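One chain comes next, on its own, written out as structure tokens in the form predicted on its own.
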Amino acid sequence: MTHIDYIDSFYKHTMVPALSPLTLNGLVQVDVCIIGAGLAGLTAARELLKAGKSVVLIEGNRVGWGASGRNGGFVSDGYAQGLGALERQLGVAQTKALFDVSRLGTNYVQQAVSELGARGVRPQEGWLRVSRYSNEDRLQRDIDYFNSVYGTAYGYWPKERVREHLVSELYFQGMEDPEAFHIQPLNYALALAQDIRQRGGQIYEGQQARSLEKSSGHWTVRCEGNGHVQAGSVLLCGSAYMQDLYPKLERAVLPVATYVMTSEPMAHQLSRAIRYAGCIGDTRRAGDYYRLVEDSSRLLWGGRMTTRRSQPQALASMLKKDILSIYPQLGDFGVDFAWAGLMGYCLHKMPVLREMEPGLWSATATGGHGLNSTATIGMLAAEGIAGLSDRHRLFEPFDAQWGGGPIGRMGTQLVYWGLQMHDWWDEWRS
């Protein structure tokens, strides 16, 4: 196994004690082999578990050392496409279903963090998402057809009500989520990931699994070294970090990064600012996130988006600025940690839910919507593989569709300038 560590973040400074990592050697059989220990893949594997399959995962670092370890750790429904364009695609009974089961991810996330008594998640309620512009009529139109169609609980913030709990001028109308949370996810992840030892699943860290073998009945999955699994059936939730195992799927997850940072602690310039203890956002296409965390002693920050793997040398105060464009009464406050997560994003804003042949199943694309979607499509592939359910069905109109390579990263890059440039006319116009 080679020895990797988490990168440098706000959540490794405040991550509780890992597992000790196991070594794959010689050949393992098993009912279901996951590749891939980020969240997707931990809620497979503890819900087949449950269900009373034998389970190993395959995971080429750290459990939670991707994506799931790297996020701004906001929980609620829906997904990456927004409700409007899906209804327009599906209708709103399917549209309908598909959030229904959004919920049950984010419900999975909440009793999940109760039941194991994860130590250093920290849930906080609530969402406020907020409009860089004067929007009262609409946002509240949208509010009122959520609530009575989706069974949202979601309520009307005036403009004095947001200034008074976010200190800006930037900042008018908001919509708050009352179910939505925010937690620290990698210690989320190191939960299920203990739970999952205990329940007798076996988990391989450091291991990349190099090579999908099919043949009667089952699947092998050949590692580095001499480790191999053989399985009836194999999960691939691997994202944006899979690579020259599938390439079908692979072809289809494009790799968006984005960014993150955590301040130093500044409690009393914070109270100046941010008043709001849950999830913050706005609502610009390409927008920014952040929430108080560590006591409400530190900002931590997200934004941007880029289809590049690199991560800028002048990441903390590319951020800062960013901030401070907002926040200007915070003055001239240090950063004490910055970084990037890349995530798995495919075109149709969807994740890839299916079997994609007899006994091959992939679980994954939740880049710009992960943690609840995550539980969600790990739930349903655990279901779907166990025979316990065909929920999983609901995904089915969202395919592995070729991501387009370069020329689709490109695109993807494209299209985000072009939503900056909207969110951009419809402050200037407003």
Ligand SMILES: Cc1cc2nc3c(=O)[nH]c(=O)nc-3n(C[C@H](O)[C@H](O)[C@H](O)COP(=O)(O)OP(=O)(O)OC[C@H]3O[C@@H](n4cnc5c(N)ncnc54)[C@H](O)[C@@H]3O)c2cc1C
Second form
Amino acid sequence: MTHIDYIDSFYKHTMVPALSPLTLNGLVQVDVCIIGAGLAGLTAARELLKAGKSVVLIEGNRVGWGASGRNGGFVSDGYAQGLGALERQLGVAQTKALFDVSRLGTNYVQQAVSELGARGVRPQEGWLRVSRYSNEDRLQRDIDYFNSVYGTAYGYWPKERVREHLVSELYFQGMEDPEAFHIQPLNYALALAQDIRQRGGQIYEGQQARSLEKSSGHWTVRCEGNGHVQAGSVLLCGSAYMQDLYPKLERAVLPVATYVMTSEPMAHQLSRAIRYAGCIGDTRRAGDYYRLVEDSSRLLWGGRMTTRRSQPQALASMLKKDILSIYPQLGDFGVDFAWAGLMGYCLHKMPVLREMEPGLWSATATGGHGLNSTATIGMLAAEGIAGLSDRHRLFEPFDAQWGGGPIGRMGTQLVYWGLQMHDWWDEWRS
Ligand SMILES: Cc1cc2nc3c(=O)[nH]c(=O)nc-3n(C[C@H](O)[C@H](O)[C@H](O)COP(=O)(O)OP(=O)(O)OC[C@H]3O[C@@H](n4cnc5c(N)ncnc54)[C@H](O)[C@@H]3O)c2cc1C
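Let's compare: the form predicted on its own is above, so bring in the form predicted together with this ligand.
Every component of the complex follows; first up is the chain already shown.
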């Protein structure tokens, strides 16, 4: 039995009962062993089971304990890397093919939530992205371009409409994506885990995978304690939390910390500031994102990024300052929960989905845009391993290239600060 608990977050506070944890003892033989029970590993496990494979999931902590159970809960199409950068690298046709599979990920989450009757997930549609400087022409041009080339249904919001819904003088025009939605992500992960168990998949929690060994025709995964798994294929889904298991991948995935907090219940104050039920974010390159939760009584707010692994003491007051700079009318309010999580980023800001060597696969590094893309890469990895399709090859341009170690981390931090400066400059000029 594992005694590892979830971090103290709003999601833990509102979680449905978790699975009773199982401990791995001795040898288990299966078709596929997946390491990491975040949303990537869980989706892949579910899809492999549907394809008739036997599956073991090894989780060092608890199901959804990593980024998957700590994030903002925004589900939308696309990737951490922007479409403009992808178009420059790959051209429009290949970018469109990648975007289309990212949309499958969004649909997957929506369908799974409804098929599983997932309790406590509470999907809520819509994503309003607002500009912090007057940006009418550019925004309309972008919307027309995305809708015509990528088949999205983005809508334009003039400044007056934005300010009716988000009462802040810092906001100007907006763009709404009606197909995006938000969820309680930890409960979604738990619903997937429940389904995996019901389909005969084995999930072992509190069980770090310590080594990978290849012998004729199979891989052996040794875990702490005396448990080990023999499998025809292994799928690595440990993201930023994986260490000392497969260095080639770990060196490529930079751990980047980001933060979320939830206010105390304050429905009355919030009704004077935020009147939009979906996801809200600004178009800053290094932006804030937030939403109302618990029947619009609390504010859940995410923002900031750092390559430091430690959680700053002043996290709650730092985020509160960000909130009050936009909505001073909220006045002084209490913060009930504040937490950090690690996102796994590669330098190319795209997932690493590939067969690293025969029988050893990776589906990881979805960065800050993982709720749809973990579903995408989980699905495509399962199809690849089961030999059902080779759609994973769409991700071939994104190798597990070395992230630059401490210098790479410093570079990432500098890029983030650079983005902040760009944002301030745009706002100052407007
Ligand atoms: C604070 C925050 C806010 C975010 N907000 C959003 C958002 O609103 N929308 C969005 O799309 N994305 C968001 N993201 C990104 C998204 O959460 C991630 O991209 C996604 O959850 C990654 O899922 P994963 O399964 O790849 O990794 P994780 O969820 O991190 O799971 C990895 C798991 O692997 C386990 N593990 C690692 N190594 C081992 C080992 N050796 N043995 C056993 N187990 C191991 C870990 O314990 C962990 O549970 C956010 C991320 C954070 C941190």
